[in-house]
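Just one chain follows, in the form predicted alone, and it is written as structure tokens.
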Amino acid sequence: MRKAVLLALLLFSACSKKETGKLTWWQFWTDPQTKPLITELVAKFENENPGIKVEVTDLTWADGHEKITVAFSAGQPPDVLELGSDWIYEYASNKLLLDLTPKAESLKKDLLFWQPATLDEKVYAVPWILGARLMFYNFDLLNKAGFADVPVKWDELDKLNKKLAKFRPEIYGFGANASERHRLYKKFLPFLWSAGGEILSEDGKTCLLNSPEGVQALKFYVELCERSLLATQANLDDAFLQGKLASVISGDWLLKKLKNAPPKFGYTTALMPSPDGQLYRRTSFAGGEFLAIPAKSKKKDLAWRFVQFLVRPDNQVYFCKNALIPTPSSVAAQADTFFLSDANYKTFIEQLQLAQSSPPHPHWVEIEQAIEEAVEQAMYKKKSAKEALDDAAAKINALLKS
């Protein structure tokens, strides 16, 4: 009898024992304001899970993709991996990420924006911190151009740009990205989508970039750029902060800079304009940070426990509040009064509801490059909008068949 009880106790102990040890996490939050928050979240997780240590490796967006690819090639990925939304499909389609479909079911209703993480109806990553591009306006310069409110139509934005053209080179109406990899396409796509265009057909087998709507969008974008300040994203953000730009497309990082060092001029954020100003067409680009577990992780259960911890509403609210990021993926976190009481944060959340992400495809990085080359060729008058998009569509269709 005593032996039976002892055996039962041993079995219970073995079954209830939680996985412990070291967990490796690769992530991108390295700036001085957010890295301490990452350290605090890791410490909180370790306190809630005695016996577990999280080893954090910092990546940069400049070389992170290459390092991750090398790690997968060497068969030595981390246990948890932060991925940009555009990268998930590439690794998932090569069977490098764990299928999280059954595990993610319990989180589906609580988190937004699963589309970039879904391939063939299977989920390969969990949305964590989202981001949208929207318009930033300098009210002083709007008034200088005779505008009482922000433009909601394309022609109003163009008119603003033209009105301020006489003050160049000190002041510009609009700031546009020059040639800059991984950024230029995010500025053109809102115009494409607002015009009713698409990159690919619904079945993903045909490029639609050179449709009449696509040509209309690129023609307008090129005309807008002719009178605009062309620079890198960082330089455009700096020009806006210095009061030299009436409008620019940017992300939450610019809002953070404005909040940390309020300028002397009045500013606001607004939804992207559309050809006719209709709300449902004021589309923008959305992406974000997702959490994936590599298929070769040896701590899969522990990794999932860490992912669940990071996306928990209380932890998302804490991270986003202190990092001044307005778009947590958690529905409950977005409803926090911190976000709803700030008009600019609310704009980000509203734009997110109207935003799209790039279509998931294993060749997306090459498709993205073809789009950017077409925009550049049209911007710098090497080809007409139609010629540039026809050539891009031919390249992309070849990729889709490969």
The other form holds:
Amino acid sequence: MRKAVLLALLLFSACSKKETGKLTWWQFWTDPQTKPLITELVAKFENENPGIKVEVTDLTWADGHEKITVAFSAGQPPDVLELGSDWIYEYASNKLLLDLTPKAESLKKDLLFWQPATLDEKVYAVPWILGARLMFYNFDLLNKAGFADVPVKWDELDKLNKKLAKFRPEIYGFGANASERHRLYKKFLPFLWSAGGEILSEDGKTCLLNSPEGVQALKFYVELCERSLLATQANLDDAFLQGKLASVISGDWLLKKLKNAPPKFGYTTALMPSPDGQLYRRTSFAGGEFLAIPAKSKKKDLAWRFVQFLVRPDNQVYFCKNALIPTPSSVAAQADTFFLSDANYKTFIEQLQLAQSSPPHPHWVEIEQAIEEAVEQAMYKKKSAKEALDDAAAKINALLKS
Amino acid sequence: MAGKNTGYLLPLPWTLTLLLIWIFPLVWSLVLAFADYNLLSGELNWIGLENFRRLLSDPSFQRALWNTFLFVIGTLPFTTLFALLLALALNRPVWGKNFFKASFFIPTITSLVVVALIFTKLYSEGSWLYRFLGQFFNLPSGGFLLSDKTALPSIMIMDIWAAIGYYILLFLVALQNVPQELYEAAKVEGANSWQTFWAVTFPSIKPMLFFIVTLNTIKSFQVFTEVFVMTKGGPLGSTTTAVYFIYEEGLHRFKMGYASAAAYLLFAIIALFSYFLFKSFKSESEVLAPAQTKA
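Can I get the form predicted in complex with its partner chain as well, since the one above is the form predicted alone?
Once more the chain from above appears, this time first in line as the rest of the complex follows.
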């Protein structure tokens, strides 16, 4: 009996024994084309820093959020963590992420898009790989509708949609997400911002969703959707690849698919349209992958060394080039000829400059849901655009006060 | 080593597993049901029955319970009835019996996630099913899962299809255990097939029927995977079921206390249903007891 207990104790102590130089990293690049790049980057880091081992754990976007949450609540987070841009606030506001403000100072100028990582003027994560949503157009279908060039204004997009509506159900002018949680808002916000609307006031204390601009945006979005193909993002991307959609809002993953298997039709990417076609208004949604260090990490310095390594321009260029992602966070990497030589990659970088992300707020998940509910209610004709946004604004204002 | 205490050591791994993985979460979530507990910050405030009070007046929870109830009513009778009919058909000497048995059983051993993904495609606009039905009916644009009227029924139909194989198998087991001499006796008495079914087959498979209905009720009340994969509770909350509600509250909004309270309410509802099922089956089976001595 005593021996058994002793053995058990020994086993436990072996598990908890600190291994210096071992770093844990949770990341999301799991598809077979990009995972090897992660492995190579890790090997390179290990070569540059002898004696250090990086242990990589793969997460998926479908259940990563839950796994991270559980790890945090159990007090067992990894040393370095890749986060989606709109997850940073909830973890940061619960004091689970390391305040990187002094450390990040040296990186501030080299990297773009700190806004989603900044809460109360403190930096909690480092922008790594960014992503913007923009318009994809099918040239063949544009021509069929009598368009010589891509729509720049809202009513041009609407016209394209109307003209192609007569070919339904084979061909659609526009593809819209309907009722897809955590995705729908990313499709509506570009319209809101392009109209000059905002979600929250600058001080973050009032909801501005039901402003006249917001109502105008939702009205237009609902009208546009009436004649559009409604589907999930994956199905919309498929429909575009099959040549059934003249236009769709999507991200770099669709461009990657188009490059990997060039379709029979001509395609192009373009900035989001705006009500009056003015360039500065052609706003879109920007998301991205950020790197954070949990406050409970025992190897904060080593973790920071690894974060610095990952965002280094040469490593970003290497990763983005091979993964066919046009939007690294590093300014120097973006200036690489590889991205500048391709018109579509250039559009992504250009759109990124005109893009916003969701406002940093600890209650963002709930705000997001209120926005999506409003869009849904207007799309399904349960409420008018004004009523839906009024109700959402009331709900969000109550949240802001709590 | 082999002392007199060694015996206690042997069941230790399993006992520990049971305590840690089953009993502890059960008790802990009951504790949390009476608290306001934020999973991320770890703050815990006692609020007594407040969670339950808030739940009962929360329109989205009421909606979730209603949807769950609709789901149970819409799947349970059909799954059971179809399974019984198909099992009766397969219990006879039909041509290609094993092929049909396997065909009906395949959905059961296929991962529900895979089934849900296939049906998501099937239900979307542009699928052959959508086009075929579109010739006769006025279908919602965007496919079946993007309309608040058809989303829940679509999931129910898929669920019936996916669950039926398992219950066919259970019914077949029960049917094959019906004593042959009872059928012979019925034949001698001149009973027609309808009478034989009610006097011999039905009473004999009744315990199995009870088992299937209870199991199916509990499973239907806990519907989650389908919703998670296919609709995420949308559109307009028309497919938000009780367990999906618990998941959203707990793991998306980190309101663990609120989610635990909802879970315990669901538990109470399922327990109540099971109790009534138990009672109704028991009182009848006492009357019919002699017929099922061997089953």
